[in-house]
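One chain comes next, on its own, written as structure tokens: the form predicted on its own.
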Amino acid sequence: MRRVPEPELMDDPAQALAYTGADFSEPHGMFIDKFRDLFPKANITGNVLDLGCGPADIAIRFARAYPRCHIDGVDGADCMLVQGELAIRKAKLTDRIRLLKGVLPDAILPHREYEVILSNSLLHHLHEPAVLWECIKDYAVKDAIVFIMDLMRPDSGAMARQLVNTYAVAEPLILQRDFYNSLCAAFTPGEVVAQLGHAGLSQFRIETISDRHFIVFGQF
């Protein structure tokens, strides 16, 4: 199936509410678990960058898992940031998580370097995927940990629809629509390998971790 790009920003308030109310405990929990498995000795005490943070669920989970770090979350959608701020206040993590509006590659970040760079489900939104890899190169301190998780494009529209029916059938129709569109907009692992090679980041590894997710990880 050929890639069908979708809008880069989820800037519809209805999208933000549906996304915030959805049950992402399985994939988001997997995000944290895989990070721990891959970097079991990591002593994360510095600045962490979460690219495409959405309503901040990954940032909150990461802050709880690593209580000595501080996180800057960046997203281009105001409605997502509003939901994220509410969630951070509810989690009582306003002293450790800061959200900023910004769109790659023009986002202005508060720190020049980060010890950890995270991203969940941003890559498939990007019309030019190179901006993610260039941002990592611009902001990663030497030996920074990089951990990216994203959807991978299935072989056909029928397979995408089957994944929607398997994992989102109980969610609102707007979320089912967005999930289908995101699967069609996602990259294949092979395409991501080519992106990494072009960016000079071939030291990063890629691993398929579910029927719809892959991770990219390594140290800069």
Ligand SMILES: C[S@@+](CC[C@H](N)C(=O)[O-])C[C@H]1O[C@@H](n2cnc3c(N)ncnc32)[C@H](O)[C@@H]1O
The other form holds:
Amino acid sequence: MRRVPEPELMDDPAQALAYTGADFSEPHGMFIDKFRDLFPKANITGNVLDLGCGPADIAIRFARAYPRCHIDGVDGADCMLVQGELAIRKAKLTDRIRLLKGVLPDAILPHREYEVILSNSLLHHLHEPAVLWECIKDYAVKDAIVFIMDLMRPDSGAMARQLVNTYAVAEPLILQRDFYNSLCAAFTPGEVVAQLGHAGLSQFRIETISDRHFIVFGQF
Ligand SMILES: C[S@@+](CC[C@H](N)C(=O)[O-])C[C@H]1O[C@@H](n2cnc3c(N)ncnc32)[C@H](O)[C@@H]1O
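Could you output the structure for the form predicted in complex with this ligand, given that the previous block was the form predicted on its own?
All chains and molecules follow, beginning with the one already shown.
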């Protein structure tokens, strides 16, 4: 199926609320588990950047898994950041996670370089995917760990609908709609390999890790 882009920012309050209330424990838990499996010896102590952080669930999980790092999360949607600030306060991690409003690629980040760059489910929102890869090149310190997870576009709208029915049928309709649109907006692993080639990041590896997710990982 052809890619059908969706709006970049999730700046509708109802959408942000539905997203924040959804149960992402399985994919977000898998994000942390996979990171740990791939970088078992990494001493994560420095500054971590979470691109398109949304309501900060990934940042919170990462901060708990690696208690000696500091995380900057950036997102362009105010209503997502409001939910993120609430979650960080509840998790008592205000001293280690800072959220910033910024729309990539124009966002100005507080550190010049980061030791770890993470992103979950941002790539499929970007109308121009090179924005993610260029941002990584701009902000990664030499040898930085890069770990990206995103949705994979299925072969057809019917398959996208089937994934929605399998994984989001208990969620509000707005979330089911967004999940469907995100699957249709996502990239295939082959397209991502081409993006990495164009960006000069072919050292990164890509792996399919579920019926709807791939990861891209490596050291810069
Ligand atoms: C599907 S959400 C993922 C949120 C979070 N990473 C997570 O895994 O829960 C995608 C997020 O990327 C943000 N986003 C999309 N395009 C962006 C851009 N160009 N600059 C900054 N944030 C962007 C959206 O506002 C939204 O909060």
